[in-house]
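What follows is a single chain, given as structure tokens, in the form predicted on its own.
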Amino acid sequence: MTEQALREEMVTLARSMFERGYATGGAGNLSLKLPDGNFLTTPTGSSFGRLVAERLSVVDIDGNHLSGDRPSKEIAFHLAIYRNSPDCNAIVHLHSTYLTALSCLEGLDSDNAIKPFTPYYVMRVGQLPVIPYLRPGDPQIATELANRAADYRAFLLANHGPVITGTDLRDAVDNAEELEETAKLALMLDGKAIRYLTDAEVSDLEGRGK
């Protein structure tokens, strides 16, 4: 896709998420890898529902602002993932309701916040490691994500929200939507007897979603 087509796709997908309640106000951010190796991202404080293609930010791999409006300070952790995950070409960071609620719970398994109970979660996301709480904008978030980027497709920032990757922006958005629905189901099923997938069932599913 051309840069212009990628800009228009980002605006369209962001608006769709906003209209369906995945993003509110100026929370969250998106990024994708451009054909020239630089990165297109949402500007600081921008609403997913009111993005303008021509005003989207462009940065290089070192975070230098090349064009467009000023990028979010959280682009630093996006770039940390790109540097350490060659298959990642797009990232979605949300403060979506159910995943953010999940991120506020005590006692989550730091290796996998959601034990697998649907095949779609396994095929699209696999596992959801938890990043310990750090204030928004803390450079340590980038370090924590960089250390895990090669092994996971999504992450849950404690008391903050999810970070989800994809092979392109549409794939990342699909992954984010599946993950949000999984979190909703997990919270609905809390306290009930859940039939979790067995290790053999998980192994059979791994790799089928890509």
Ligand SMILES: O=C(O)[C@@H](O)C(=O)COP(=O)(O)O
Contents of the next structure:
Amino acid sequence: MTEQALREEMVTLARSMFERGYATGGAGNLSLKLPDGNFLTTPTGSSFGRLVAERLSVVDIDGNHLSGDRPSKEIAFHLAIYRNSPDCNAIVHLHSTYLTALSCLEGLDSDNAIKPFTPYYVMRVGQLPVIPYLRPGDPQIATELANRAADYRAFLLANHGPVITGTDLRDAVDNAEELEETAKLALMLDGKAIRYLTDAEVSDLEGRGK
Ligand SMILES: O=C(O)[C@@H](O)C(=O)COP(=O)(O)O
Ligand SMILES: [Zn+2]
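Please move on to the form predicted together with the ligand, as the form predicted on its own is already shown.
Full assembly next; the chain just shown is listed first.
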């Protein structure tokens, strides 16, 4: 895809998420890898419902601002993931309701906040490690994500929200939507006797693709 097509796709997918309630106000940020090796990201403070293709920010792999409006304050953690996860070409960070609610619970398994109970969660996301609470924009978030990026496709920032990767922006958005629905189900099922997938059932799903 050309840079112009990627810009238009970011605007379209962001607006779609906004209109369906996955993003509200100025929360969240998106990024994707451009054909020239630089990165396109949402400007800081921007609403997913009102992005403008020409005003999206471009940064290089070191975080230098090359063009467009001032980039997201979380661009450092996006770049940390790209540096450590060669298959990742796009990233979605949301404050979506159910994943953010989950991120506020005590006692989450730091290696996997959602124990698998549906196949599609395993196929699209796999595991959801929890990054300890850090204030938004803290450079330490990048360090924490860099340490885990090679092994996981999504992360839960404690008391904040999810970070989801994809092979392109559409894939990352689809993964984000699946993860949000899974968190909704997990919270609906809280306190009920869940039949979790067995280790054998999870292994059978892993590596089969989507
Ligand atoms: O929670 C925050 O403040 C950020 O993580 C966020 O979601 C929005 O920041 P910007 O991308 O700088 O608007
Ligand atoms: Zn945030």
